[in-house]
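As structure tokens, one chain now follows by itself in the form predicted on its own.
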Amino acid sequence: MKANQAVDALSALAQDHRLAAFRLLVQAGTEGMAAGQIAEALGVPNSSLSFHLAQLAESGLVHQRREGRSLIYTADFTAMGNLVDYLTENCCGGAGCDVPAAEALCED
């Protein structure tokens, strides 16, 4: 991951509704969630949520697909792992500190 990609991802997450939506999508796993379900779970109007999900998608942290009349959103776990790896790349000055792998983040 390049610095500008990390900045885009972190900028997208630096807002309450977007962070909450991303965390919800991480919990939903690979099945994802329909936009209406996300809006209902977060108590955010559909019009506002649409803007926030677009920001997350633009950053590469979220993907959308159409199923019938619904837009289904999923977290991009590879992008999330790349961001975590970028942030911890030089952790502990290379001394081999115990930082969980991105895969382990999804086990909780």
Contents of the next structure:
There are 2 protein chains.
Amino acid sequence: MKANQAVDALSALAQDHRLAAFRLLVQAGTEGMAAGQIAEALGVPNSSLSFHLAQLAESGLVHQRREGRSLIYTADFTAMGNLVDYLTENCCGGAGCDVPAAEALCED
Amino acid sequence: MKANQAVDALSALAQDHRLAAFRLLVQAGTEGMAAGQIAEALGVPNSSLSFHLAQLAESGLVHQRREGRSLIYTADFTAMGNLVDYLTENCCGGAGCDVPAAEALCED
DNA sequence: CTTTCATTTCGATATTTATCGAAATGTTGG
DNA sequence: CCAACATTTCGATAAATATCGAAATGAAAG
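Could you give the coordinates for the form predicted in complex with the DNA, as opposed to the form predicted on its own above?
Everything in the complex follows now, all chains and molecules, and the chain you saw is the first one.
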């Protein structure tokens, strides 16, 4: 993963409405949620949410598909995993992390 | 973890110099790095980096300690873990995630 | 093909953010 | 104490971002 991609993904998540939307989509799994459903769930105007969803999609953390009249958004779990891996890469210089709190993330 | 803390942490990471600094500290482990070392490694003026380190510290992702004349920064691995947990919380509605790519992150 | 519905784009404004040199702070060693 | 050093704070400027109503787009249903 390139640094720029990681910054884009983190920027996408670094905003309360977008973070809430993303978490909603993580919890929704493969089924996803329509843009309108998300807007309603978050109490954000459609036009504002559309702006935020576009950024999440641009970053690669979510994708869009059409279903009837609705646009369904889904989280990209692979992208999320890549981001986490990027953060923890070469943790503690690799070769056996000496930080107990890091083991869950830094191993393998 | 509160939504605001997560947004703060993600905002802290959502900037190229700060992300690079944080990754450096993750790799440095408990030993950490002095502010000046980080600035030099990244090729960023001290005053600019100081601004960025303050944000990382404010978010709780890094901490500061004094050693001689230097201020040594270290990554907080627990905070990083909490952030990742917050993102993946209740993945796929919980109770057995049906997304293969998510298993590594969503289990337990 | 026209109406209805879901969503996005536009536009204008307010807020936040990044940048870096110069000056200030605070610490150590002599 | 004074000099050297490491780092932060200040200040001013430039750039990016969030907001939301109104209008536009585009798909589907009758």
